[in-house]
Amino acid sequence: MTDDALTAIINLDLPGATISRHVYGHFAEHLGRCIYGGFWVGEDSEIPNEGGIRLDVVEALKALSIPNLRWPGGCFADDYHWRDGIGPREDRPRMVNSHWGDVVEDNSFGTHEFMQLCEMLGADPYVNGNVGSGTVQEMSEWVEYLTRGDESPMATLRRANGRDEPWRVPFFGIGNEAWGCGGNMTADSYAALARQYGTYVRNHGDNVVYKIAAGANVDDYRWTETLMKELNCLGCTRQPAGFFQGLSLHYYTHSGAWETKGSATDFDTDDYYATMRNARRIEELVAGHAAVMDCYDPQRRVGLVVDEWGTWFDVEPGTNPGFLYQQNTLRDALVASVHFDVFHAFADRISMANIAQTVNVLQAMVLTDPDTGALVLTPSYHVFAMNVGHHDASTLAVSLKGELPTREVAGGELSLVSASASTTDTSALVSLSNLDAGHARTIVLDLRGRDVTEFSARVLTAPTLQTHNTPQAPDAVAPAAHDGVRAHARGLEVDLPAHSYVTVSLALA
């Protein structure tokens, strides 16, 4: 191995910011078969369930140490009136889900069902309130219903509906996509509402709410600046105002234009590289929004919450176009891996992220077959599983040295290797992505500052980029032990197969 070899320099004794486990959050909207047929099958279903909640989905997500779950939307949140989803199910009013398939929603899955789901998952609830068609009073009373423990009107109503003790709700969203489906507002008009609504999202008892404002779409930096101005003055180091503690960012990856997003499974190599270039744009966007936030919050007390991200392709043929059901290939897994590298790099600013969505919608973790009831874990699921070691660990800077492989894509340059690392007291985890569709490569991990006593590795790859898991072939894309790791004079030498994701676990002295 020459000095020109591709090398990742990692100082194991220089930990940085903590990667919040909430970066590995999830999203469940009343959309397609995410809730109904995904999480919720009803108490009379032949599929094993507890109180109507599907148990195999719960167990699969618990294996990921799922930290939080966002609900009820998405666009659905700003049409949702929470009182319609409490009380006896047979008495709950129906509504039209106009955003997603124009179907009738019977509200059988509501507040109590969602909170039961979070308890079963061991996940923190992230509840998204209704600004677009709701009222300040409605949102304030929902928080009271959820979190107050005395004899207040909403706590009394909750007890009448079967829940004595209040729940813990650490995260609450003040509307969703206010620039679009959440009301088509201007930045200034929404910023005023965020202050108003945020004032009435109160802390009850010992429940402290982290309030999240509906932030920007893609590269709308003015939207971010407008919200930050509500919290602090330019360059101020004082504590930001408490109207909200985080603001969201939404960005989806696709291979084509928004109108023609491309197929989830029928794509060629050019489509693949175009998708990966779009995926890697997340670094530019996070850096841009973080820079704006730094101007008004140099102490980085306000969090950037990427609460909708992932691939968005054309729906599977023969499915309801409003249900956003798509398959999930090795390409999706690599989109996830490079996103996490960026989230790790900005751990001092990103407080949460939520992939869209958890079950049967967009870049799902789990697919459930409506005919057989079979459950399938997707390639993206396996990236989350391989990265559990990054939860609440300290970042380690990864400096790439040598000839970094790149490819020209649509007039721009795509880096074909992505990496990140983190450490705890006694261990470290290194994540490596080789985005090259056709060529393997080797990378040297130049490990400095601490002794490595043991190492092991896992690899996620497949014969083709289009390979995906089905009920007939549930493990077509699945992680395996990786024997392509060897001791090296500077640390370790790691083989990266073409189109692969590799994690290397280190035990540290």
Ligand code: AHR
Given for the second form:
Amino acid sequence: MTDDALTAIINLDLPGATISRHVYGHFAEHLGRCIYGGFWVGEDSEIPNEGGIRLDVVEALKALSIPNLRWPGGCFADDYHWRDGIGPREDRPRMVNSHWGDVVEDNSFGTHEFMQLCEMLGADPYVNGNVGSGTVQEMSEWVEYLTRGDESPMATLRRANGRDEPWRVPFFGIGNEAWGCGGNMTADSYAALARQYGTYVRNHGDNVVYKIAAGANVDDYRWTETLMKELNCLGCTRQPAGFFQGLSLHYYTHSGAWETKGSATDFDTDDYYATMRNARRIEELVAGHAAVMDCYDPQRRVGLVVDEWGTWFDVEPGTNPGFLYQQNTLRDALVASVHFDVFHAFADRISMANIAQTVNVLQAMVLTDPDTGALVLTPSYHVFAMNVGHHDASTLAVSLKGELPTREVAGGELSLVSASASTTDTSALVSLSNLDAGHARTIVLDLRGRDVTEFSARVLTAPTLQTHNTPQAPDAVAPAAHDGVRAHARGLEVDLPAHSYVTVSLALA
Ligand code: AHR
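Okay, that's the form predicted on its own, but what's the structure of the form predicted together with the ligand?
Starting with the chain above, the whole complex follows.
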């Protein structure tokens, strides 16, 4: 091996923080065809369902070991009044979904339907409450309705609606994007409300709620600081106040600016690199928000919750602009893989992340055809599937050295290789992304500290970056066994095809 060969040094015997499985979380909003037509088709549908919930979608997501699901929004959350979504469906009031297509919502998917969905998925519910247009009492009573077991007024109401046992709700959001659609508040005014509303999100019985305050957009570090100040004083090392345990961050990847998001499928190589540069910005953002949080919470008790992330491109031509339906190509898969590398590296601060959104909206896992009902797994889905081995594993630092390929993009430098790794007692998983659109690469894995007894690899790539899956070609982008891995004096040598994502699984002695 020459000294300048591209090398990833991994100390297999130095595990770091646990990568919470919850960074592989999901998000389902009442938006376009995410809930209606996506998760929910109703009991009378010809599409196989249980209680109105699509079985094929559930099966696909269970294969990802989906850890949690955030609902009902997003912006919709701060318009949503939960009492409209309980009781007999024919009696439920209607409302206007002002944010998303200005369509009439009939509330046929409500609290009981969502909790049934979570039970079918084996996922933890992450319920997002309404601060923007809801009351403290309304939020407090929703939590009581969901989680209380005795004869309290809300528990009694839940029983009257057919559910005896309380549910477990481990995650609850105190509003959403309070700086924007959630009320256009200042950081200071929201921070006061987060304390107030958070006070009334109570632990009933043995249900313990991890409360998540509505955090910053992109690089609004002042927002994060204002919220952290509510929990602790600068430089103090005592326990942060318990108004909330998590603070969110939202960051979307576009090809251009917000105004020029670009097409999901019709893009050129420059658009691709611009997208990847925007995607890799997640590292700068997480590092920035984490640094602010460190000042007020040096022991990292408060979690950074990236509860909206992913690509946001122009809607598919001919679809409702308010429904945010976009195709999903190999480019989206690489956007996902580089985000996960950052989430793994910051495992000691990031407690959860939620891709936006699971079905038929933005960077979806699953797309369903509105006419035929056919279901397609997206390239992004496959990255989540290839990464299941990282769930709750311990992060391993990966140091890249040698000739690290880079490219100048929009006056900045884009690193073309991204990597992360994790370990359990007996195994390790290494993730490798080659973002180079045109060149294959070989990388040496310099594996130190433990013996590797077996290895295998998988690769996700396609003839072009624009390749995507459709009902006619559902496996145009699908993972395959990768035979481009060889023993090497330092560990292993791995071939990375152009524009590819590779995972290497190691058995450890
Ligand atoms: O995910 C779509 C929207 O993006 C969400 O409703 C909102 O929170 C964000 O602006």
